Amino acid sequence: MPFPSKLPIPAEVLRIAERLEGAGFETWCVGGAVRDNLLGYVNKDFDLATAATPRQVTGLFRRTIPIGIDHGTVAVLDKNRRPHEVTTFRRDVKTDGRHAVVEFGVSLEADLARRDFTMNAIAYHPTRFEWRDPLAGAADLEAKVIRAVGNPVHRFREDYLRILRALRFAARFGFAIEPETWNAAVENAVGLRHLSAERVREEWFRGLQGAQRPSELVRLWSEVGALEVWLPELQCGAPGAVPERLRVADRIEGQDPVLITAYLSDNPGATLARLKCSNVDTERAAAVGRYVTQHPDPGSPAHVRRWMAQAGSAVDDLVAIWVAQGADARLRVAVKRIRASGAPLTLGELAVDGEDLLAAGIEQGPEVGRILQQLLDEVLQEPELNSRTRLLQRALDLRARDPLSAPPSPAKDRSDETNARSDRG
């Protein structure tokens, strides 16, 4: 792959590089933005690698954030307060499969030699327009091959997350993983158990969002052994097969990682909890699991309203899944019309509340909740009933029909008093 004469370095990044170079510190553009631009993808998030130590970087710039200072990374803020990562040339001294102890003061070549894959070990000088590619990463890009730098077993044992990164890149770019690198990934997949859930979640979600087809990422995770370790509830079918569930996942609009994971999992709540997702995302996934098999009749507005009331915040997720499954598109239209109409779907949207019922003479207690639920059920059937006057009258009718909630009649009171006197006599 021939190198272009220049890369489109953003002016803010160029100013940071020029200041570092002006202070005598060799500085290069490295990482994903270099790789993506060589492949024709737009990526302006250029990272810088420099001979300056973190202390020297923070001394040169007024606004910095020590985002990973133990590993040599400082974020330099531009005039718009956007962060740009600047990392000192480094090499690993000791690793445990999750974290590395690094040493500064090495050359650019030594820094590139510690990277994960050859395609990520290409450097570009932003002011001299020079290229450094000591590991033939450009040739692997041209061949559409993902190859570990050096010994792949050692690379993966330094940080097991690199196995998942290889799968993400393969699914994103449609590249093949070089056989020795693939075999090392399979051999070391058991080491994925040592990773934190947060790092695995980020890699999984980024992989789903960036994959040409989510099903391809799932297949790779399955074949390398990562699903068994981290996502055992996901269904991917027999080896080499693409079951209908994966085909549907490929058609879900927006490639939402939470929604795709929930749809593919036999126990969405448990899957997202294991990945230590937020409570909001975990409950969202669990709701998808609860209601995904309930298909309302789009030709019945009342049926759709009742379903929307039950599914709550999961409605849009469920519609997205059913559309991907090829269901009747009228459901999406029906949901949109019901929302536009303002039809009440929850107790909070009724024209009366518990205080109104108490003021109307209904005794405080469980009966209030029961009547409100009955009112909502009737309004879901006929939204035009949702007026304060009509609902209060209906609430009194419901109380009067329930002998347990109606007050004792005067005749019954006198009878009880007569019986009591007779007992005492």
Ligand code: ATP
Contents of the next structure:
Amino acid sequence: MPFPSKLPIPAEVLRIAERLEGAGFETWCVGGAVRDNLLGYVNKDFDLATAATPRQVTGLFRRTIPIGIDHGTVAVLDKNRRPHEVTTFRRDVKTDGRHAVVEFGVSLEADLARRDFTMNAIAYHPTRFEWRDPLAGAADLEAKVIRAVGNPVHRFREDYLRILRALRFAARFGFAIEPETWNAAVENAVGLRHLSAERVREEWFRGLQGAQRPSELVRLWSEVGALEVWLPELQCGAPGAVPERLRVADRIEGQDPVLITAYLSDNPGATLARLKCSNVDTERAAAVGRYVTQHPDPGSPAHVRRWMAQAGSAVDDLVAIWVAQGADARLRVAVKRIRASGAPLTLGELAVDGEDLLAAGIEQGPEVGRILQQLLDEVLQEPELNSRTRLLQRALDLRARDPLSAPPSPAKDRSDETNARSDRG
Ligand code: ATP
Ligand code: MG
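Now that we've seen the form predicted on its own, could you pull up the form predicted together with this ligand?
To see the whole picture, the full complex is given below, headed by that same chain.
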């Protein structure tokens, strides 16, 4: 791949590079933005690699954030307080598969050699417009190949996350993983269990978001052995024909990683908990798992209202899945209409509350909750019933029919139900 004569470096990045160069520190653009620009994708997030030590970097700029001083990374804030990463040329001196101890004071070439893949080890000089590509990353970009820098077995054992990064880039760019790199990844996949859940989650989520097709990422994770280690509930990733579930996952709008993971997992709550997702995300995924097989009849507003009342905050996720499954858009329309109508779907939206029932003479105790539930049930069937007078009247009726003093016989229960239903009908 021939190098373009120049890359469009944003003015703020250029100013930082010029300041460092002006102080005598060699400074290059590196990493993902260089790669993406060579591939023709827009990416203005240029990282800088410099000969200046972190302390020298912080000394040269007014506003900096030490994001990883030990690893040589400082964020320099521009005049709009936007951060730009500046990392000191470094070499890993000790690694254990998840962390590294690094040494500064090395050359650009040494810095490029410690990077993960050849396509991520290309440097561009922002003021001299020069290129450095000692690992022939441009040729691999041209060939659409992901190749580890140096010995892939060693590189993966230094940091197992690199295995997952290879899969992410493959699914994002539609690239092949070079055979030796691939074999080393498969051989060392068991080491993935040493990684922290947070790093794995971030890789998995970024991978799903950026993949051309999420199913491709799942296939790669499956084939390399990563699914087995970290996402065993995603059995649909098994090799062979693309199962229907993966096809549906590819069609879920927005490529939301929480939703896709929830949909693909046989136990979404467990999967998200293992990835140490937030409680909100874990609960969201669990709700998807609970209701995903329940399909309301979009032709029956009452049926849809009952389903919405049950599924609660999972409704939009479930609609997104339903649409991806190829169902017609009627459910989405029905949900929209019900929301616009303001029809009550929760106890809180009823025109009466527990206090009202007590004031109307219903005895304190479980009876109050039971009657409220019954009222909601009826209002879900017929939203017009949601008026204070009607519901209070109905509450007294319900009490009269089922006095607490007489323990209900099964036969009586059934007749009550029939009555309730005929009331609604
Ligand atoms: P993205 O576009 O997804 O941000 P990226 O290549 O920029 O991709 P970053 O995580 O931002 O990925 O890392 C920036 C650069 O740092 C990479 O291009 C690579 O050169 C290097 N790098 C990042 N993580 C590792 C790693 N685990 N091992 C070796 N080099 C790495
Ligand atoms: Mg990046």
